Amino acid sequence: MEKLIITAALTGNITLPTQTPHLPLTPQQIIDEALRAANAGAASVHIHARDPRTGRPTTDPAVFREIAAGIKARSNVIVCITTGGTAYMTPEERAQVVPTLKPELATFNMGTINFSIHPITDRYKDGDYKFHWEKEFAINTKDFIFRNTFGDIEKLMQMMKENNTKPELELYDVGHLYNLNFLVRRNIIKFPVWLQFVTGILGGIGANVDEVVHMKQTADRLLGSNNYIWSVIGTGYPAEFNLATLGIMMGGHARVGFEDNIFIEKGVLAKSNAELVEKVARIARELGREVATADEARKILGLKGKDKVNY
């Protein structure tokens, strides 16, 4: 097998601050984040922005390059740059950060689902919330159709093109193996292809085995597995755990991260995205697979390189 690629993924835009006090809201606890979550053997940081005052998600390009920038001048870590947004922003506008930064790899979602957090809301009390905007953020989505069509996916594959940026795309459920699959014959993206599978979200596909075994086989009959590279998202606990190591066992990749789940072990918080990436990594070299570094996953990944990027 190829070396493990761990994804850490830093602070999202579905996780609330009043859930963990650990969740990093400012660009630079961002930033300290990431060189962490490096150093326990991360090879990618995918990162979403905060605003440092309100600790409310956004997608200000200026925030984006603060953190980009601050992390590339203390890490070979590489950055991967989200373009999911919030669930206020359009696709263009969730997009903007691509021409803008130039990174070596964005996400690129594969389809429109329902994407919820609102149950959330059911754990905490008017007076628990960290932040005025938290709670009615979470009810909003509710009634949020993550929006991802044909037509957003060409205009974004063009601008990847042009920015030679390498597309992270995000699969939330089977059918969007599918949507890849008439998009690769439209030769709209050419193979090969980094996956991944993203499970357990409220409108998307669940966090267990078989979804992911199911996940797999389609993308094997679809795509033909040489032509792809997948990484695992198991969100929540134990689920990030238990996919991140069926995914070391099957020869894919693992995502871990305060964006997916904040608990290291059942009821206790995790204190970083560090603790997450150590623990992932501890199993993958007791199950006898290495972790690569960022240079060796920018090979595995075909990445043009930090010193091509705008930031």
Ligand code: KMH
Second form
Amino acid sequence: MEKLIITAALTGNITLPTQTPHLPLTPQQIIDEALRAANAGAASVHIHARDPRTGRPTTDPAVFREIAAGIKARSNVIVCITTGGTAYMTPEERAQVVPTLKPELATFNMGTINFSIHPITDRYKDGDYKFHWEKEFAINTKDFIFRNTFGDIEKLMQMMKENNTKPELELYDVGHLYNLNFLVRRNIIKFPVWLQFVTGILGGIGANVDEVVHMKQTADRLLGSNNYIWSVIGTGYPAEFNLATLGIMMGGHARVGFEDNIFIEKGVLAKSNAELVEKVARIARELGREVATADEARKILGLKGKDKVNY
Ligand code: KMH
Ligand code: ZN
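Please give the corresponding structure for the form predicted together with the ligand, as opposed to the form predicted on its own shown earlier.
Now the full complex is given, and it begins with the chain already shown.
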């Protein structure tokens, strides 16, 4: 099996600061977490940006630039920028990071879904929230449509091509593999593709072994096993580690990080993204799978190189 690519999703845009005091919020905190995660074995870090004063997700290109440039200056790790944006942003606004920063890798969401974290508000009383925006933000996701229509997809794919940015295709359900298959047959997306099977989002497929096997078998059948490389995200604990282990065993790759899960053990908060990365790297080594460096991952994924980005 090829070496394991570990991605660390450092802060995301759905984890609330109230959930964990260890969530990096400022650009400097996100940069420091990226370096720690890279040292622990992450070949790629997936970046969202937050308003440094409030911790609220932002798509301010200046904040993205500060984070990406800060990581680049101190680490060789691959920087994968989100095009997921935040609720209320148009697909055009979300895509701006691609022409602006011309990253090596950026996320690319493969279909429109419900995407909600509203049940989290059951866990907290009004006085529990660290920031005033959090409760309303979470409740509003009840009516959030995460828009990624075929029209949006065509436009974003064109932008990625123009900027030589490799898409990391996020698939939240089996239907997204059918969307992908359609787009490949229409020559809108080209093989080989890099896939993330995103499981456990409220609005998407469940985080369990059966569903990952189903996604993998469907991908083999539709796309052909030589035409894609895949990784898995299990949202929440223990799904993150269970499904990372499954990915390791099945020849896929794995993503961990505070965007998806905040626990290192049952009821125990991870102090850093690096702890989550370390745990997966340890499981991989125990199972005889070596962990890829950033440059090895660049080769596996066919990336343009960090000297070709615009930050
Ligand atoms: N904004 C979330 C609904 C990505 O990073 O591309 C999903 C998301 C995924 O942001
Ligand atoms: Zn993300």
